[in-house]
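What follows is one chain in structure tokens, specifically the form predicted on its own.
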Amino acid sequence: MIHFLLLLLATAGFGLLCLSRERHQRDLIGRKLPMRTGYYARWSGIAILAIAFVLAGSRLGWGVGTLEWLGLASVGAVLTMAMLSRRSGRIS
């Protein structure tokens, strides 16, 4: 279940920091959003990051959370790339 968890956590974390990008959020969302949601949705998504590292090294370990939290991390990265080149091709 923390291996889900986990996974959950690193696709939300890069989906965010997806999101405060400008370009990113014209694929995703059509428009653009303010500044200060851009601001609070990159933070938002390295803190989800940072809650999902701590979460996996004190349920796993520090030694084997760490590689649990960055092979999850870069599964949640694959999916959330795959998600926003499915939308950017969707709407252009």
Given for the second form:
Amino acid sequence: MIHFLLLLLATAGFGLLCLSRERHQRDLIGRKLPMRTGYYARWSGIAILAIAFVLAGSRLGWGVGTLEWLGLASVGAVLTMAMLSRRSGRIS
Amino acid sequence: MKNGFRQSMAWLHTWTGLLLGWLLFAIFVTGTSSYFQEEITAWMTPEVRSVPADGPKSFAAATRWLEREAPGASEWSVYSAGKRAAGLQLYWVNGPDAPADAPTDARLDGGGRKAEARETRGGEFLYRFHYDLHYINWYWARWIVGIAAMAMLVAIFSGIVTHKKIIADFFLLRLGKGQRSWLDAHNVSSVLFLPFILMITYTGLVSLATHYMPWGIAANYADQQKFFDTTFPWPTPAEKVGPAPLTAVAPLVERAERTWGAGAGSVRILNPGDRTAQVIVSTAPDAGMSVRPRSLTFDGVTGKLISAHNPSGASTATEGTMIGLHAGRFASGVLRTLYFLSGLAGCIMVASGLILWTVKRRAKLADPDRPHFGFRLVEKLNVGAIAGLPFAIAAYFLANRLLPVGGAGRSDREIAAFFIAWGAVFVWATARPSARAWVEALAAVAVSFALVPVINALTTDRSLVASLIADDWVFAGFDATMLLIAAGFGWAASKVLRRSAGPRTARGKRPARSPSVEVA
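Form predicted on its own done; form predicted in complex with the partner chain now:
Complete assembly follows, chain above in first position.
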């Protein structure tokens, strides 16, 4: 269960980071976000990844937790990338 | 000269990557498969049904077996790979009155019976191949692998410098855009998995550090053996003095496991049945992140604890943990899967880099129909390495099921099948136009991986369906993975087929014919 939650957090974190980038906003949600919202998206993305790290470390031990956090972060980033490449393919 | 620096790094990245890329691909693929070494071995010995479950009990059963089969031995040892062990490996040193050709090793199943399984090297062959290669002396093999790993490290760092827009292009994968897409795939697989790729390359070098840099040892010890004796002590049996019954092993293993809070992985018994007997219990490979085991030595008659060995000291701990991080033996379930996926990303990174070399240069060729020799060579080697090695692995698994179960030298024939299949793809790639060779070789890989569960179902009673019904996740997982790999290569083959069919039909040639599997 914790593994699934961590994967969810990692994907959400990278999803928000991706959304905070101006060039991806149109592809992801179809419109540009105001500067301020983009700024919030970036910092909440980083915060979610940080929460996932603390959660992984405290629940799985800091050694294994760090490794699992790194691994799941990669998977989360890949999922975000796949979502972006799918959506941008559909629009263009 | 900022531009100059980046350009020279790009040059370095291109050529170190290309020259050692084929070997690196083989190392990455076989290394990645090794995260499931025990599971591969279990699948390749389908006769063994019961796997060790309870440490103390199975060690005790192994000791009883040795008491029966090798009573006069001066030393017994029993090894387990830990929770995922496919069996128990036993070795012994026969006493002076045993015949010279008496056996000195055996494999037991979880019930303490001798595993009457087909002769195979199992997952160990792929594991050893990833740093010892095969058919060549291990000493030179490790140097070759080390040079490849060093080149990898150079390629990683020069790649980071070359890749101008790591942050800007972080999530970018544009599909169906030719060279741009290959570059994106190469970037994404390396950047998103950079922590793993850096870690695995660096720790890989560390694991053979004493091989590559013997000078530290040479300066402080009379010879290599002295260093290993001091760092990793290995007690040997004393002179026998007179018989005395061996103490029960299970309580000692239980006590050791309680002391560590971790599972036992090996039991060595020196002079069993003698008054000088000693029982040395060590931690399992999956007991901790460091690969250096802790051990407890007991008196083999009274069962009293004699000494405890705990490899400490910052450098041993660092080295052991780095190797542990590389091998991932401590990892369970989810983390092991992540290791495997990251390894796959590494394979994709190397493969896409190799292909990118040709894609980039094809556009600049003076006459695309008659490329120069160097270009053709790289193309052929790419097919042979990237499609050839997976094909060889599938052939290795198929040979395991199709070769007659009995007969001596069986494991060598399985390995021969691996190399013959690999070589066949190289030959095929040279004989065919490159675009066709890609489609055909990738299709052959897909078909051969898809055949693995089919042949398994036909030659054993442990088919995918039977395994699912029996809740046998090792076998079911193996067969399902084969199908997933087959689907992946099938998808790749159809992609290449569609791409190469387009321009060729425009020039009045027929599209590539349906893929054949004649290479098999």
